[in-house]
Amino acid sequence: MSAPDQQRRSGIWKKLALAVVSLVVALLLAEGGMRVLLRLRGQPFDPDKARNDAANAISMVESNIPRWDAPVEQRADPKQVEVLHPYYGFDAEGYIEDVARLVEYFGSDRAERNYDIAILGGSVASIFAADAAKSLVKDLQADPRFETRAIRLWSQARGAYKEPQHAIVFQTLLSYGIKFDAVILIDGFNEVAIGLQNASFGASPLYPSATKWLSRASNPSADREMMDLMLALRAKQSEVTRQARRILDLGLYRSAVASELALGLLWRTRADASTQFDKVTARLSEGIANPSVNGPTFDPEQGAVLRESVGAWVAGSRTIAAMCREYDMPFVHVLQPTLYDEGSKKLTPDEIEKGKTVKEWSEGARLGYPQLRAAGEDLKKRGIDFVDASQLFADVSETLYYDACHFNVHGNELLAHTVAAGMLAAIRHHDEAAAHR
């Protein structure tokens, strides 16, 4: 190779070399400088939280419990399958599995060694479960009664049930045999803000979740808008989930500017997928092919709604209360916290953006809130151990909300002290009851 030609390789790889060192420079640039700018806005770059909000994003739209830290091996959960149900209206595949494991464990010596507590409610409830079940179960064993006697948590709660739902549940479970030791309801939200959703729709406010269970009962391969409509709302869906997953995938979360463009990315695509979801309740809302499936007729005025929601939910409480008399187990009922219960947590703006829903969930929870809180008075009158919880949050000031109604791993662990603070008083309740019979 002569002189001049290893003259211009040797310019040429210094060229590549100082454009690589340059390329280098410019993101460490950029990466830097996001950071700082994102400082400046009060909302410094943190990696776990980019990964959480495209792990989240995976669980909005594949799962039927909506979870902010859903692993990211999580494809298929059985549970999520939803299918129709001859007493609940629907249910998970996997609830309807386990229901063996339980009444084979309720036989043996184990559950009589153990002191096992059902929980029952909706997606809250469940993701409590999950989230606070070791805060839980620390409060309750400090208590004398549990220093010898394992405590084991069995989630009964499903996501978007309501009541008249929690207590058929319930009767279900006794009915197979399956006797806990303990009980404890956390709703409350669902009651209103569903029972105001189904009404809009010409559903009854009694009746399992419309946009669950019209979209099943009412056979929609007969409505040809309604599968066109519920294609387009999955491919989008599928959408969101395939960026989620690229950006969990590539690392990408680890960036500050590539997690802000993947993200905001991911953010507009989850746009679409709502909007196309409005369109599937609102073709909902305009009548579906078999009217029968909505239930008996109503009073839709708004006002009336929420009264029969609450209604059923006092009734719901009251009802599990007498089975557990009748069964000899301490009941608890709690109403969760919610983000649209006015007063009862001062938003920070992430809750403000992420926390933006239907109408009717939002005007539930505002309007039926307080209607709640009244009823739940008269419960502890009727002698129920009923615990509010709804302005648990009122003096946070960090965010705990992840979207209208669930919130995350610290803001279930302030819940679950009050609710062990709960548990044991109608252990105690139930205990000096049972002295004096």
Contents of the next structure:
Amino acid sequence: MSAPDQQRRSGIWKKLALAVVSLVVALLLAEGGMRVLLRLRGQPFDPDKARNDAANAISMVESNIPRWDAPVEQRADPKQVEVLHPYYGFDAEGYIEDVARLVEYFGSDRAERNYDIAILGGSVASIFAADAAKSLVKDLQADPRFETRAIRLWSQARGAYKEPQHAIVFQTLLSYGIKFDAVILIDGFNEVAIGLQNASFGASPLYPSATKWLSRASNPSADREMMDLMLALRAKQSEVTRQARRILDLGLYRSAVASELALGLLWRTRADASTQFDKVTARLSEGIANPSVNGPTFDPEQGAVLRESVGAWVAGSRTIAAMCREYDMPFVHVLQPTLYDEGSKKLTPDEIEKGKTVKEWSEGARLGYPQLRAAGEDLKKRGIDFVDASQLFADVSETLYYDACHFNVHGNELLAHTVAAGMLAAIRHHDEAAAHR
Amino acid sequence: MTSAAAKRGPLLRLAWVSGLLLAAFVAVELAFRGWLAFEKRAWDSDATRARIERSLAGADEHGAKTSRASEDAATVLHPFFARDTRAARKELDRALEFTSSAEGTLAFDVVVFGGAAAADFATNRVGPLTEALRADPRYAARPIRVWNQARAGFKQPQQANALAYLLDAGVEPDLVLVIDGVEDLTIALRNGRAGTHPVYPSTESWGSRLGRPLNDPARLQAVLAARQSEQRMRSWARTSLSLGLAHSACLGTFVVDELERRLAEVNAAQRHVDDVGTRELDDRAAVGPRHAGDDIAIVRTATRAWFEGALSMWAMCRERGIAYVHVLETAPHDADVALAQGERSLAGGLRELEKRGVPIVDARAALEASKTAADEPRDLGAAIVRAHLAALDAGDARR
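Return the structure block for the form predicted in complex with its partner chain; the form predicted alone was the one displayed.
The complete assembly is shown below, putting the previous chain first.
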């Protein structure tokens, strides 16, 4: 090889190296600049948050209960396969399967030895059971009653459940012979939010969530227009999952620049999916193939719907309390905090952005929560251990909510202390009542 | 012979033949009645008519009175007790409207829960109950309304869920009356033997609706055959009722025998649907959680569900000061060993309920004095009222 050739090749390599180095430097500068810019904006870059945002986007479209830290791996989880249920309206196949194991456990000596606590409610209660179990058990075990007794929590809460589903879940579990030592009910939001949303679809506020129930019970396969809309929605949801998975698999969440670009695209796709979801719900509200599954007639005026929803919440609590008394189980009923309950938390920009939701949910919480609080006081007068946790986050300034109603681990741990105190009070009241009998 | 006489001849002969036939029929009828009386099975046309109506009610899945309106008999999915009829839904709408009216606050409202016998009692045989209630000075001046929330084929926890739902809807009756037991066992056994969990609703009302029969030609054929046999039985029962055949011992006996045969056909066809349905055992939505298939386990599960359902219903009522009476139905004589074992377990459960303070009526004991089937509503109504008033006097109920 001649000298000029060698020089030319060496020149190409140098240029290439320079270009690569320049690119890397440019990327580093861009990355650094972006981080500085974000810090100046008051939103410093947090790779964990970016990762959770992507994971949460998958959970929002793929899970029955949206989690802020949904697992990345896609698995055929039977607890995500929702089907019609004869007594709950709908349930996941995995939970139906679980009943056989529960029956076996509660028929065993282990159930005699352990202190088994049921957690009833909707998705907030379900996430609470997963995220706050340790805190709750730790608080309870500080009480001398539990020094030598293991505590087991059994989540029987399901996404979108509301009264009378909680009462019926509990009653049905008793029918199977499943008897807990104590019961915690955490609810409130679904009753008023889903109640109002159901009414907007023409479905009874007492019936299960219309978006879950109607789409399964009304035989949508007989309605081609509905089927087309649902297929389009599913396609958009799958695109959200694909993009979010790419962010997680390629580790894009580690870079501020890549996160900004990829998450920006993800939010646009998610907004498209949300628009499509609105089209499906609007089509549901126009009428369904089988209107008989809408439930009984009701007064559609907003005030009447909320009164009916709050009335059902009270009736459900009384029903569970009555069964608990009969079966000698302490019972605590907790009104969960929620984002749209005015004055219940100083919202962060992130919470405001991610908390955007349908009007019925925000209005349901805003108008319904004062009624729930007032009704909760009546429950107390009836001897029910009711805990109003709706103002629990009133003094918290950090981000807790990751959507319109669900909160992260820190929020759940805060709630755990309140629930534990309420549970211990309920146990004390129960023991006092037993001593008087 | 004149032409007029020739014309009269055939008419006369026809009249003679008709008269002779009628006389022969009357003679046979009288002889048959005499023989029945001699056999100590005196003919009871009211009981026969009630028997036919009950079959019809069972086939139509709710009370006999509403069974005549096919629109009302149409079944729809229900989120809390699997299925409902339009008639029952209308009844709930009426109850909601009534309880919020001025008349409603004055009235003494009784809501009946349970299966086919309860639905029949609430719609057709409730007169003696209201009469017995009115005989007590506390109810003499109050209008008494009886609401049917029972559906044929219901078993626990459907009754308990129906009550929880009713209370959530804002209806708070004065007396909750539950009449059940038979279907709690028979359906649970049929379910369990076909691979469905005993606590789940009857396979024919849930699994086959959910089992997407259109995807399975064999199942579709079985469902169609079951439906056709049901229609044949209903047609026979309706025709017999409209012609009043139950008034005759001869014809009535023939009608009942034929009805039994057609009912057996319906049951066989339904069992075939279940058998075909067992091919989809992995469809948890249709068959529920896994369960041991032996009769002993099925009966134990069914009895427990019945007992816990009754106790929960009583607790729900007690919380609200609503009076409550639980009636354990009399079971038909059956050679099924598991069913007999289940009946003994239910009787034991009834005693346990009584120990816990639940007002109960054992229909078998209450009907011991009934001489004919026509006496049964009177005797059962009186026993229910006695149990209710005893609880009231003991201070267990508000009203």
